[in-house]
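Shown next as structure tokens: one chain only, the form predicted on its own.
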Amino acid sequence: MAQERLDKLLASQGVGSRKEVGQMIRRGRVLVNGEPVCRPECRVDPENSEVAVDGKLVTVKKYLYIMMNKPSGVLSASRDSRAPTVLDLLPDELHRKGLFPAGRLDKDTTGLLIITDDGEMAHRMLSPKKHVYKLYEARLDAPATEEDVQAFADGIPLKDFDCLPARLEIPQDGDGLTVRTEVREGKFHQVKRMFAARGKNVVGLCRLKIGKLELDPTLKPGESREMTAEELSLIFS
């Protein structure tokens, strides 16, 4: 790791917000290599420095994994000059260089989104060869049929590529307008295009699961939190 500001480093590790961490540093509660550091802007090398807060060592995590309940109207991007992005919604304590959304959701699509700085993990999760299915709930403008279920299972042919086989479930007690589909690709507007190829428009789309990882129901739209190691393993289990 390159050198980082002390306040930003501690905030990225969940010690507190940048403001709270700055106050801790100024009050002498933070030691670097056993010596008090009173300037929040002081730069440290996380790999070769021992940082302690109130006598407790801070273990710096190489990568950060964040679960977000993405709201509608926000871009799945690291930055954009024209519209708010999912990174703009992160609280101060989760801000960190190199973060990006692992797999994009359309601007009007909601639900489970993972934000990380681990490119290798993101590649594993998104590669169709890894067979990590993503579960979506879709609201349609026309009822889905058993013919649609079979078409999804066979693989929907689109203009520029043929979709891999996907699962489509029509709840028995529903009206056929709210359905669930699992895909292991994530190409641009893919789920919407698959339904459009069957003569249906998607009027609402929410991602519920990635692998066996489910969206935390306690997260309100726009909220996020750090993931546990167990949750991370559920993606690939």
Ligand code: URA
Given for the second form:
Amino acid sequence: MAQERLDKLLASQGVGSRKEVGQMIRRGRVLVNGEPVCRPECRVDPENSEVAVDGKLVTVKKYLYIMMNKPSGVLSASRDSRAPTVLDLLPDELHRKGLFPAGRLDKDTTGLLIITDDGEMAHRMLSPKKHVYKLYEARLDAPATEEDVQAFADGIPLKDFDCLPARLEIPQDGDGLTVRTEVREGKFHQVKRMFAARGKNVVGLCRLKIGKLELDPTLKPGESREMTAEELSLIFS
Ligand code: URA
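What I would like now is the form predicted in complex with the ligand, since the data block earlier showed the form predicted on its own; can you produce it?
Time for the whole complex; same chain goes first.
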């Protein structure tokens, strides 16, 4: 880890907002290597310094993993001058340099999105070879059929590539318009294109699960929170 501003570092570790940690630092509540440091802009190397707040050591986590319930209308991109992105929705205390959405959801797609600064983990999660299934609930403009289920299982041929086999489930007690599909690839508009190849339009799409990790139902659209280590392991279990 390179040197970072002390206020930013503490905020990124969930100690408080930038403003709150700034006040703590100015009041002498923060010690770096046993010495009070009263300037929030002071730079520290978190790997080689001991930082304590009110006498309690802050264990600096190397990477941050955030679960977001992505709302419709925001881009899954790091920055965009024309439209709000998922990073714009993060609360101050979760902001940190190098964060990016691990896998893109379309602007109108909602649901489970992971935001992290761990590139290796994102690669493992997204690589089709790693078999991490992503579960989506799709709302269609025409009912899905058993033929669609079979076509998904066989692998849908698209113009530019053949999709890997995917699972499609049509709830028996429903109208056939709301279905669930599990795919392990994440090509551009993949789920929408798979249904379009079967003559159906997706009119609503929500990601519910990545691996065994489920979207926290208490997160309202646009809300996010840091994930636990256990949740992180559910992605790959
Ligand atoms: N497939 C899509 O078509 N869109 C998404 O946002 C995610 C998967």
